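Take a look at this single chain, the form predicted on its own, given in structure tokens.
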Amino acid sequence: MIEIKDVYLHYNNLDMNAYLEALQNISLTIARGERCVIIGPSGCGKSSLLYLLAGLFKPTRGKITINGQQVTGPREEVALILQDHGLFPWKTVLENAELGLMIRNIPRVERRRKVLGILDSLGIKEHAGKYPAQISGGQRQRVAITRALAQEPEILLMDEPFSALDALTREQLQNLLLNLWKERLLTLVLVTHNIEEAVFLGDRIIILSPQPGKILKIIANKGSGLVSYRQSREFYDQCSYIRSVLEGETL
């Protein structure tokens, strides 16, 4: 479904009067319905790779295709959830959640019906009239998920979506994400710096090197998505192995 072929990304750093190489020679294929997690050290280009998939950045070299079509900008079948939720503080929960549909000129009655239904399914419909500052971090993330799901995407891109949450809320939203993946037959690409989150959620785990980001290792992760996997010896062994790869102790 997604093909990344020989992709490089350079930034023009005006302060240093130089180009900085963020990503180097990235090639990867992601199948329809897969849960793919990207992990690596800070500054390795994880988020940049996600923004390339979203069509917000353009590669310096190489090509990205989705469903056989080259990515040249944002696409309707792709939704992106940002680390800071991307909510406007002056808009209510309902207004934030329906923003994507409003931009697409969906009639007000139709978009409110759809958004309220999703807010209800995620357990936050009663907060529809509140502002982001009046709800918790986990609830704000559910609003961001609602906004993305309302667009009925095929691909959901998530940039460290649970990093600012406490451990219990993070696990609850991880389980919620898995349920949504099953219900909606989504293709998930998630960036995280949390090893345990990567091992729990990812069918495949893509480990990037320090800047410039290159693919160090692609790990098949058969137990992912099962609640019982969290408590297993295999889960902890996989976490230890990934930590050793990130620390340069093994490949």
Ligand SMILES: Nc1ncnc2c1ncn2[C@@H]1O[C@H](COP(=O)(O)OP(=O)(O)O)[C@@H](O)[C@H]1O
Contents of the next structure:
Amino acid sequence: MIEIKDVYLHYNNLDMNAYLEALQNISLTIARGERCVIIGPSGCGKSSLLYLLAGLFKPTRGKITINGQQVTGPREEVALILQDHGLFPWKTVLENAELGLMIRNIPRVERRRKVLGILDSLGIKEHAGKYPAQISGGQRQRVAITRALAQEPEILLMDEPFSALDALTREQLQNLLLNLWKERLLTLVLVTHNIEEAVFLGDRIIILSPQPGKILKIIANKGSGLVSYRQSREFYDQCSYIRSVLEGETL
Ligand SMILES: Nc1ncnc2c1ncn2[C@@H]1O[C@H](COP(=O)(O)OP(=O)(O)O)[C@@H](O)[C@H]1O
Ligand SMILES: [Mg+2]
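Same protein, different state: after the form predicted on its own, show the form predicted in complex with the ligand.
Starting with the chain above, the whole complex follows.
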């Protein structure tokens, strides 16, 4: 479904007359319905890779295709949830959640119906009239998820979606995400620097090296996505293994 082929990304730092190599030689195929988690140290190019998939940047070299078509800009079937939720503080929960549909000129009545339905299913409909500052971090993330789902995407890209949350809220939202993935037959590409999150959610885990980001290892992660997995021996072993791969490169 998603094909990344020999992708390089350079940023031009014109003021310094230099360029920064953010991603190097990334090749990866992601199948429909997969939960692909990308993990790596801060600054290794995780967000950059998601922006490329979202069509916000173009690769310096190489090619990305989605559903057989080269990515040249944002696509309707791809939704991106930004690292800091991307909510506007001066808009209400409902207005924030509607934003994607508004940009697409979906009529107000239809927009409302759809968004209120999703807010309801995510348990935050009663907060529809509040502003982001009046709700909790977990609720804000649910608003961002609502905005993305309203678009009815096939592919959901998430940039460290739960990193600012306390442990319990994070686990609740991870479970919620798994339910949504199942219900809506999503293909998930999630970026994180949290090892436990990667191991719990990813049926495949892609480990990136420090900048410039290269693929260090791809790990098939059987057992992921089940609540019982969190407590299992295999879970801890897999976390230790990934930690050792990450540390081996960073030390
Ligand atoms: N717009 C930009 N211009 C120049 N350099 C950038 C830009 N965005 C990110 N970088 C650099 O590219 C590298 C990768 O950044 P990023 O993709 O944000 O990493 P991550 O999300 O893994 O922390 C970092 O060294 C960062 O400083
Ligand atoms: Mg980032």
